[in-house]
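Only one chain comes next, encoded as structure tokens, the form predicted on its own.
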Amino acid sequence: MRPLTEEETNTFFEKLSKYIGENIKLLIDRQDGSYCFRLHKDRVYYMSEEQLKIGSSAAGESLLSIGSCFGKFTKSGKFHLHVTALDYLAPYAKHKVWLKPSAEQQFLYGHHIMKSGLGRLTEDTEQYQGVIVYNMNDLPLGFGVAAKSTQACRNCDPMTIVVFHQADTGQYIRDEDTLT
């Protein structure tokens, strides 16, 4: 387990800023203590300083995970955000999408969001902007990327894809064996 390099930190924070913008600093400097990000086996973990002290005493080979996994770096150096980061990203989200009850199940099965399933969308959402997906009861279901801007969504066909699926809470069941 080690701190992220400068290049890894830039790649990681670029991905996070698509979803929560400038609120990244609120993840690190919290009122309940100091938190940090650490890399272990190509995965980025979010943990408190206390957890870091406990985890650093264990041998690297025997440590499976510690803290919450935010995602992993691919072999090409790109960062993929995991659904396990949803609970930490949702309170700080800048752009949100609310689904109609009829579209929730399709999203949780891994499908993109069509305009017909869109309940609400925050204003000023740009195309290819990261969005957090909620149901109408404000329960975070997952996240994705806006395929259309807010303005373009108002005038598009009901069968047009408006949000590309990236991760959802249904992955806990679908990918139970491989998700760490």
The other form holds:
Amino acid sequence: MRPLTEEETNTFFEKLSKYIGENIKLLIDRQDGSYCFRLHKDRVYYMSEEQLKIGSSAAGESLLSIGSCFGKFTKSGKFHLHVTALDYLAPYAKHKVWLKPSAEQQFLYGHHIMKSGLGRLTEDTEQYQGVIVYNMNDLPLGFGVAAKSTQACRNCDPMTIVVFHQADTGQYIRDEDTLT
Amino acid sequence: MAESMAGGKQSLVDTVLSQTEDQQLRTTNVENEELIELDEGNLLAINENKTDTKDFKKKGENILLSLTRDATQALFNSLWKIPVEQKDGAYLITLPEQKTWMPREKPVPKKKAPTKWEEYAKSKGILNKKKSRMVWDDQSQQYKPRWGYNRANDDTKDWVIEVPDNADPFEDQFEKRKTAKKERVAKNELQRLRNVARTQKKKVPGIGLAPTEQPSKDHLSKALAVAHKSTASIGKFTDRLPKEKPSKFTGKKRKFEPSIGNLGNEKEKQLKVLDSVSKKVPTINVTKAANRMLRQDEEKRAQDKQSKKTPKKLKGRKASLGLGKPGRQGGGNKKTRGKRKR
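Can you return the structure of this protein in the form predicted together with the partner chain rather than the form predicted on its own?
Expanding to the full complex; the earlier chain stays at the top.
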């Protein structure tokens, strides 16, 4: 377990800022205590100082998980977000997508979102902007990347993909063995 | 006379024997023999007879001497019970198995460290198959050793080699075989040395860059890094290309901050990084601007549409394209009349 290097922090924040923009600051600079990001086995974990102190007494090899996992660095140095970060992304989301009840299940099974399943969408979402996906009751279901801008969405036909799937809460069941 | 002589001699021997038995020769009897533990294999005797402390104070060392004598006597008594054989005028006995196990004089020899291959084979569960030493040699019609002097199927003794398909006909196949063998031997020697270095926990020397037939991108950048450094001043004054990235193969180790350090400091650093990340976002967003333009166009068109809908009379093409009232049909010229509208 170690803090992120500057380069790693850069790629990590760049990815996070696609979803929550400058709200990352609220994750780093918290009023209710000091929190930090730590890298462990190529995964980034977000934890409080107390958790860090307890966890650092464990041997690195035997430590499976600590705090909540935000995602992992790939071998080529890119960063992938995991569903486990959803709890921290959803409250600060900049761009949101609401799903019709009929499309909810499809998304939770790991499919992309088509225009037919789209309930609402934040105004002026750009193409390839990270979006948080909600159902109509404002329950966060996952996140993805806008395949089309809001403007382009208006004119496309119902079967075109509007949001690329990245992570959904169904993964808690599907990828139970790999999520940490 | 003879008888008397004999009788006299006998009595003499008896008297001498009785005298010596009493005075000069000591007895081989041992008291409390059952308390003496014997281990003939190690020529060891342990006397467990107890001594009185009062006695010990009085007699001192003599008691110890007598105890030792008893034990030794008991040992030799039992040794003489073992069958004796004579060889070249010497008496020999074979000692039985030892009962007491002695600790080793020297430490147990260390196991030979496994080679890299042995480690790999163990992890993969590869077992060594025993091969016979002798192999049938077809040419000489007899069994010959698998390797070494006068070995079977020796390809160095070939007097002709077939040129393989797609091979350069002017290539010396004998030479090729020889160099291949030499390279194999050299590789094996290098691996042996590496194994030795690894077991002695010394740094394994690199061999630099071996030439390959298809050098990869990584190989090339390694070669560049090596070439940079291959000057008298270890590359200190080597010119760099204008946009050259620092090499990955500098040999420098990465250094990380401690896990539990100054969290406040860390937070500041992260905020700084965050600042630089947010600055990267361009102030003029091209797609956003384009989208806005598209939207404006759309709105304008929609307004135009509505304004054009108000006039009642629509003639010709416009009516046929469905811009007119939905109830009206059969407009346009002869060609378009009666055709299905989209």
